[in-house]
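So this first bit is one chain, no partners, the form predicted on its own, shown in structure tokens.
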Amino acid sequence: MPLKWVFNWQPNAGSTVNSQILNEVSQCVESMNGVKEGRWKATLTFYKPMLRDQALAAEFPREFIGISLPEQPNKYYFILRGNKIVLEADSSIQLIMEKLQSYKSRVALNFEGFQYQLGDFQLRVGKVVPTHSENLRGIVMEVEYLPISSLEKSKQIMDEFVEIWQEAVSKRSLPGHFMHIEPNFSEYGLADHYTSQHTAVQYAHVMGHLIATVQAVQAGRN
């Protein structure tokens, strides 16, 4: 499977993330030839137990988030940020988990934008929503190098694409930038060969990334 890295957009102290700035990113992608292959959309769910004795709650992971990859229709990923843990199971899981009323979705958020080819490369640009609401919460950007698998040979000329990239962003004088924090992949026992376990992993850190974003603003206002 084709390697890729997440990114998330970090607004500069003071400012918010708006459709405009979206917008100014799609148009950076198509001013370096992108071509704008159609639309994608992955949803991330944090869940919580249903519980029948509070007392038990100490016992059930704190952060319990699901997601759903475009690329993997039939599967859905369990992440466990807290315990280092990655799980692949059936999408059915989901109806399994309703009916059994073991967990319940606590908050949805669906990122969900334009794809676009741009030479070996794909880049999917996005918007963060809750599901059932168009209130912005952040932009996610996913660059695929299509040719290597690898995560240890693609460094190279995935730092390469990166800096062009973000020079290229930098001359629209955005009030903000793409951070790209890798997490340590061998920590959920994922090896050097790219799997959509990893894409889940980096959705994880990247949704507790703009948690932590927005808290920070919220806490500044106050």
The other form holds:
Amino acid sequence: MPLKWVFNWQPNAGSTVNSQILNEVSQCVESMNGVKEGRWKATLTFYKPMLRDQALAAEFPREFIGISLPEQPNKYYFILRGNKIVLEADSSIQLIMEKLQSYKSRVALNFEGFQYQLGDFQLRVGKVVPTHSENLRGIVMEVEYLPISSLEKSKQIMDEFVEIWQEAVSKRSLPGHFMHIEPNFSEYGLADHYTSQHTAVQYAHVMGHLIATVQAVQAGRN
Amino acid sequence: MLQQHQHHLQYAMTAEPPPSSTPTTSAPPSSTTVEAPPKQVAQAMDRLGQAARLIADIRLGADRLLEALFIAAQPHQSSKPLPLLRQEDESMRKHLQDLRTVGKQLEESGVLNDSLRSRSNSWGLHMPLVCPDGAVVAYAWKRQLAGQAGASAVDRTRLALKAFTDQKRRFFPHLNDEEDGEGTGNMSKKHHSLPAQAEDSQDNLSDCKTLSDILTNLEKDMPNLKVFTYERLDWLKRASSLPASANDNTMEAPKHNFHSSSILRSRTAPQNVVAMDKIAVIELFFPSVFRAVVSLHPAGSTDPDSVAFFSPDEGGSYMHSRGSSIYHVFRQITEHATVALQYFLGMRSKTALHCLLHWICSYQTLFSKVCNKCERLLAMDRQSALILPPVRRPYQSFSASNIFSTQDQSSNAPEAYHIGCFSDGA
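Could you drop in the structure for the form predicted in complex with its partner chain? We only have the form predicted on its own so far.
Every chain and every other molecule in the complex is listed next, the one we just looked at coming first.
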């Protein structure tokens, strides 16, 4: 499937994310002849084990993440970041987990926004909000290059696209920038040919950055 | 106003000029002096008939005048045709005057200038229309609705010629310079193109006469490339079964591998080798970069007739040498490749397939080679408002010996250009 880079909004030191930034970014995409196509939504859930004996909690991985992606409505993805494991499961697994009462959702986040077409590129800009709140926690962006699926072959193209993008965004003097750090896919057992599992891993890493950013801001306040 | 012209109709034989009143283009429809539309149409047709007869008379008169002049030019006969000339002069003037009159009437009734098209009260009837080239169209409105049917033959021809010229300019740009020359000019230009044929000699093509040689040669030059050959219908089956699975290092049984003796590929199914004389489709596959489909016509020959590029992950029955990719980048390359193919067929007809296949291979660097002009990989194409990599590769001075699948950055590497950076002379 076409390859994709997921970006995380990194606010400048001392500033926070707000919906105005989201608007500016959307306008920027449209200024590059992006055609708005529709909405998209992904969800990310932190699970914690339901244990009778809380002492066993230490044996379980600290971060157990479940992700649903809009391009795979019948699948659900699990990631254990510490153990570098990614798993693709059927979406009915959520029901099974509920019935078994094995894991409970600790925190659930939605990534939602609009999708744009720029020729052979597809862009998604979205806000990060907790499931039952409108509190903006972050902004993510997906850049997908549709014609090819090889991460290696596409690296140059994507680098240059990011350059073009940064050039367009820098004109708006926003307090921050989009960051992309490619996770080490081979550690997760993933190959050069892009799949939704790659996307799930990228989102898990984006979460990591998001949390780190929030914690840094809080530490700065204290 | 109309009454005056009716008066003229009755006195059509008069020689005095009509009053210098400016003809109106339309009369108020509700006025009592205007006839009902059927009569208008009948009158218009009548007048057109009159005009035609007058024109015929004028032609005859001109012939007679010329004859009289000819006789007058003979020695000893110079005075004979004089009464003849006088008579003709008179009748010619009369005819021309009548024609002027009828013409004015026709002009007013809108037959010559289509001014009545917007008239609402015409009972569904329409005045005949005389087209600029002289053809009479009985129903002017049909021109708009029926398009070509109402147009005169000259208009149709003009439109057809324009469409043809546009297509020619688009797909055969190298033929443009032939338009200026006359017969001898054409010959000299054709002589100029002969040196281009001489370039082929440096490509060591003496051993590339047959299809088998060409394909073997190609596989040798391009280790990264996977070449497959098919009979025409087999390709359709293959195209519909694409995209193959992600880790497609082992081939499925239906594929026809050209090099059946290749040990590197492990296969359990018996290998089907396509008979050389049945090969109609050649597939060039650069994994993760692109898939190109070339059609040969007739099967088994070395004459390519069409080429198309596709994404390596694309699949479906629309994937054939005259098909179109769903991605812009490959659509652009296909269009450019079609022009290159016509160039190779026209200018290097003996080695067209060899050149084409090697030229296609120059696209293996599609996603890595920066444009030779602007030195960037991606650029926004102004015309289509798309961000594209360099999709143009020059073909006119192309030499197959430059194409190897090693470094992209070597000085001999084939050039690449964005659409906007490419000039035809390359």
